[in-house]
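Take a look at this single chain, the form predicted alone, given in structure tokens.
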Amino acid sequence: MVKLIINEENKQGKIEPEVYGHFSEHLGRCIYEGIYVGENSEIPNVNGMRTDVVEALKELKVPVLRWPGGCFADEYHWKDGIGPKENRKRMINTHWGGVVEDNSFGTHEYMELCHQLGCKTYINGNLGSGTVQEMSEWVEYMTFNGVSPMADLRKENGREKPWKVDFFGVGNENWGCGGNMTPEFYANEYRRYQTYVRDYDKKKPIKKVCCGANVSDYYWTEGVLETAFDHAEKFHGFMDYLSLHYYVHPEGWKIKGSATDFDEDVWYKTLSKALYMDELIRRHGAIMDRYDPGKKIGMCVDEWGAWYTNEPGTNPGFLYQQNTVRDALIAGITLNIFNKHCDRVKIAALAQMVNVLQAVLLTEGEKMIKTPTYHVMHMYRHHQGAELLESSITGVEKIGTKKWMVPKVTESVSLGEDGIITVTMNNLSADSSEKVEIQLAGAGYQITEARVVTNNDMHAYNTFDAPEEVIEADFTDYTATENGFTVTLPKNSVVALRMKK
């Protein structure tokens, strides 16, 4: 039997709420008809924010949302999108499916969003082919509250407040879609570029992002680290985070893979490529600890998820895909990873939100449906701000085909402020349930939640017609036993118990 045993004496460091964001490009249909459909639209909005949409993000209660991009941030040029719509820039968006942007969805727009899901703001500049002037007048237009050109152009569209900015990206992907740079050359650019991200509020100071790896370009991290700490230390806030992005690509980069069309083989070796997160954030972690021992720069994994090929009929340049149980798994065991790694992960944002990707919330015109991930967002979010707690996990078997072998269950365990232990669990068996025998070193603790997420198809999904093929259910298979619980897992499940003395 597998064994979980729980050291609920020893806590392993905070895992931030912010592990738990989101990501909100200008692409497909994740922002337009997504989350904003404008103040005339037939659908229940306010402001232009959809009400079901927003009404569903706030249960997830995300911390955070990044915005614009994403590849969309390095040909973003913000000056577009504030003022009258109907003065507004129309653009053709290349990267995303060559369509008309019309920049209604703007600086404004964006933080009247955050203020509707009380979240965090993460906002990403244009470094790639934006200029160090621009950058440095977004950030004024946003947070300065004084007299300048740029706050008086802020008051002149109708807001007189400076808005808080948690969180700005320097840069993205600038590896690639942001300038194809050298680690070196970036660097630079950031040592450059960062300098003009002023804290205009120093009691409100704005946490900077440095562009990270792909995957495991560790040459990258490397050089990026090695240049931009040149005589960095006499620098105040020069880096807080450093990003890593990371997608699950069941059959490679070009042909990707169906989403809802697998076999065991494939089931297998997505989740392998999912548990591949645990090795890149060692890896890169292992070059952030040379040049950053105290661990004061925190890892920001600002994109990832499951990345298939398009749904069959749509815009391909949209990335519209299904969401089935096997991406329920793919989140459950990419939390339990971040939360394990806790002292370095400190920033994520899952992409993307609505309807792109591996989306928490699919729309049709005026229905919204749930995907499984977001009802596994929503059984972890009692993770958030909580303390890791030390936990092993014993006789655990190997499962899979020959190529792709994975354990079959993955956990993490942490305790909220309000006492109440979390812990988080997920059976990757596609044919076989598990059980596990939960072990505490106190005894006297009760169930007070127990949920699970799981189907006894793993290629089950929820559609507009069917929204709840896969749901957040209740869970009764567990026992109490002296010191702890026996839990029996379904198969391709994830499980959530809360428990407290």
Contents of the next structure:
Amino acid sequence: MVKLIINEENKQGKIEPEVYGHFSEHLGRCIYEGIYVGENSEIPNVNGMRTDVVEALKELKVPVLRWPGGCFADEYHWKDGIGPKENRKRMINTHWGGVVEDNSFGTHEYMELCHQLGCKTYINGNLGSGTVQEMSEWVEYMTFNGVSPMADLRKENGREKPWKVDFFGVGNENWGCGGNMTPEFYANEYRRYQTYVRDYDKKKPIKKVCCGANVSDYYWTEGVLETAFDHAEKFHGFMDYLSLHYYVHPEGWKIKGSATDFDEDVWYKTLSKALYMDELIRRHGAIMDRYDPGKKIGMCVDEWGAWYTNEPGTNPGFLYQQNTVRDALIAGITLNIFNKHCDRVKIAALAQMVNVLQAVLLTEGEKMIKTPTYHVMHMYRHHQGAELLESSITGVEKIGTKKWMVPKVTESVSLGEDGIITVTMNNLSADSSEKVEIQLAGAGYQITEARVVTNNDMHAYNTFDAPEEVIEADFTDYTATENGFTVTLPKNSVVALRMKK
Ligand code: AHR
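Now show the form predicted in complex with alpha-L-arabinofuranose (AHR), given that the preceding structure was the form predicted alone.
What follows is the whole complex; the chain from before opens it.
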């Protein structure tokens, strides 16, 4: 039998809430339609933000939201998105779908959205096609509290007080869509651009994110640190995070693969690719450790999730895809991996929040549905800000097909400030349940809440006509033992148990 041994006496570090972050780009129907419908829309909204979407997101306790891209960020000129809406530039979003971008969602609207969500702000600046002056002025516009050209402009546009910018990305994917740079060239540009991301409010310093690698590009991580780390060592606040992007494409980057039509082999192939996140964190982390053994620079996995072939009949540049039980497992597996690496992974952002890639919400006109990924993020929200607890699992069988073998069960365990332990487990098997004996060091624990996301059919997903095919439900398949519980995890399931003495 599988045994999960928890040592609740051994806390292993804080799981930063920002690891449960989100990403929203000017891409397809993520911002426009998905989040922002404008003040005059018939869809209920507050200052243009869809009420249904904001309410659903608030239940996830969204800790941070990255914006405006993605690849869009390195083509975005922030001054196009301020001032009276009727005067804002209309242009084509050449990167994503060739549609009109009317800039009606800009800096003020993003800040309003974060205010409504109660989350931290993460702005991604334009290093690829923007100037140092442009980046510097954006920061001044948002954060300077005094008399200056940009602060005055902000006030003219209706915002007296500065906003708080918590995180600032100095470019995005600069090895690719952000300028096709070499690591050395980017690192030198990073040194220059970040200089002008000034902390106008010394009490609220902006945390800077340096562009990290794509998947297993260890050469990039090494090259960037080789060129820039001397400054990170000398100057506090020079580089707070190094990013990492990793998407799961079942059939590889070119073909990608269907979101809903897959066999058992592809199920295991996909989950095995999700598990690869662990190796990526370890290996990029090992390079970071050589430069930064004290782990002062956090890893920021600010784009992760599944990326399939777009839904038939939709604009391929909109990256709209469905979300099945398989995506619930991808989310559960990945979040467990992040929790276990809480010493290094300090921020992450699921790509993307609404209507794009592995979204938590999908919209169609005035309708909105929650995806299986939403329900997993909701069950896992208790890990935010909690202490990772030592846990180890034994007796786990390797399952799968052909070369795609995966462990049947993955887990992570944390202790919240409320004194409640949260155990999240995934059963990766497409065809059989698994009994897990949970043992704690102490006795007398009681389950306070038990929830599950699953469906007998691994292809199941929610639609606008059937929105509750895969939801978070009460879980009852457990019994108490002397110092723990025996739990039966259904096949293809994500389970969260909360327990307390
Ligand atoms: O999330 C979609 C795209 O994926 C982003 O714009 C880019 O950063 C990445 O390649």
